[in-house]
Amino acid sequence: MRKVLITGGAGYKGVKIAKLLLEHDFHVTVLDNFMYGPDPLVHLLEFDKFEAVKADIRNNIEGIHAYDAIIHLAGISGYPACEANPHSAQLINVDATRNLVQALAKDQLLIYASTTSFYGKSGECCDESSQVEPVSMYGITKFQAEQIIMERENSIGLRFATVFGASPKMRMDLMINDFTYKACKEGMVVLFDSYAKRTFIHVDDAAECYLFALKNCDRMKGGLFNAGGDALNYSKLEIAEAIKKYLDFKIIDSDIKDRDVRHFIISFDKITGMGFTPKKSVEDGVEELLRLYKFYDPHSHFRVI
């Protein structure tokens, strides 16, 4: 599995995955429409085995058979973006995924960026056999796409925890990234449903999980795996309190209900049993983000002097 294509590879996770695979001597091609520009990929040009292709996954999968493995990240991510663009979420997250699956040869490995977000709001401990209960357009479309992916034998579905940490292509709509920014820049964090628990994984560990899947594809293909670690199940209040260890800010517990309630504890026994365990803690990510926000404002796209 030496030649890898990453769809949506210019995004938050994709850039990190590409760099890690290049460091492990994979040939890596990123396919992206560069909606947010190609800048996050420029530093990868130092690797001879890197290339990028500007294309839209909805209508251009030419040359797909040239790759041993495809890491499928392309899609509209997150609750706000999917709710604002439900038609595009269906076309990109579901229909384009179906077209990709139909175009692949049987011997090509497909690794799908799935999510734990569709486990719902039961508050219960969920493993891969638990009933799913998506509560948003994002969760619904991701689950539909996962079902399409898993119809073929040579696929791996990684149901990721909520990712956090710094990346060349930052995302600020992720909970820990957002809470840390607001604590640092605004001096307060407002919590909706502060009791609600979900699980987290640092973006570097997420990249390591894709590498792990490539190296262990014979054992993992055909399977679904919650991707994260048992030590990273946190409530919103617990995340805010973790950030409060590093700076003083006000925590406001609001009575307003979150429209995207996710409340569950995830079991990672299956992937842990395979040998994967995240290395970075929430505190590691918070320290990293605070260093970033001291000199760079991702919302304004300018360096703070």
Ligand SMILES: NC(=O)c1ccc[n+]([C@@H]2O[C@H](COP(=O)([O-])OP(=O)(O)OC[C@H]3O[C@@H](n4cnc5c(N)ncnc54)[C@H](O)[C@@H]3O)[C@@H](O)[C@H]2O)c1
The other form holds:
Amino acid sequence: MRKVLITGGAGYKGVKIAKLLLEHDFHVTVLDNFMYGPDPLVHLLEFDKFEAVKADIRNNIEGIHAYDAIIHLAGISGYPACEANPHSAQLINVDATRNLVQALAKDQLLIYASTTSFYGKSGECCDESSQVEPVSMYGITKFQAEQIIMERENSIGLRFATVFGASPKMRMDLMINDFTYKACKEGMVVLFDSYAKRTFIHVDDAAECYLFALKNCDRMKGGLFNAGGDALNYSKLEIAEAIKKYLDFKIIDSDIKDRDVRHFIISFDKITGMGFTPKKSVEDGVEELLRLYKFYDPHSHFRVI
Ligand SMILES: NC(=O)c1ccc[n+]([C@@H]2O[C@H](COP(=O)([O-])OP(=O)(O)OC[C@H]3O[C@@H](n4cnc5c(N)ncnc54)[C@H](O)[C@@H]3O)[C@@H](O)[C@H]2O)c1
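Please show me the structure of the same protein in the form predicted together with this ligand, now that we have looked at it in the form predicted alone.
Once more the chain from above appears, this time first in line as the rest of the complex follows.
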């Protein structure tokens, strides 16, 4: 499994995964349509085994057979982007995933960036066998794509917790990144459904999890795994309180309901049993983000390289 293609590899998670795999001596090719530009990849040029291709997975996957493994990240990511672009979400997240699956040879490993987002709002503890209840365009399209991917034997589905932390390509719609920004720049965080529980993972641990799946593919293929750690199940209020350890700001508990209703506790027993546990805490991420926001405003047009 030495030659790896990362679709959507110029994004928030992809850049971090690409760097980690290159540091472990994999050949890494990023395929991305550069929706957010190619700048976050520039620092990877120091690795001889790195290559990037500007292409759209909807219509340009011809060279796909050259790779031992494909990490499939390309898509419209997150609740706000999918609500704003439902047609693209269907075409890219679902239809392009189906085309990709049909184009692959049986011996090519496919690792899919799935999500815990579709576990719904029951507040109960969910494992991989729990009933899913997608409540948004994002959740619906990600679940459909996961089903397509898991129909083939040589696939691994990683249902990721919500990622946080600094990356060369930031995502500011992610809860911890967003709350920390608002606490630091606006002096207040407004909480909708402050009791609602979510689950989180640092972007470096998310990258480690893909590396873990590549290295343990013989044991993991055919399987779905919640990707995160039991210590990282937090309510929105608990996240705000964790940020409060580092700076003073106002927490406003609003009566308005969140349109992105999600409330669950996730069990990570399955992936923990395989030997994967995230190392970084919410506090590690908040500290890092506060250092980032001191000198860089991700809401501006510039990117960190
Ligand atoms: N970040 C999270 O919290 C999280 C959690 C669970 C799952 N995921 C999944 O992980 C994947 C990556 O997430 P991210 O946070 O890095 O998102 P991102 O939006 O930062 O990255 C997505 C990348 O896909 C590329 N892309 C979009 N459409 C494309 C197309 N048609 N052809 C080629 N490239 C295309 C974009 O240019 C971008 O670089 C997504 O599939 C997302 O659903 C993310």
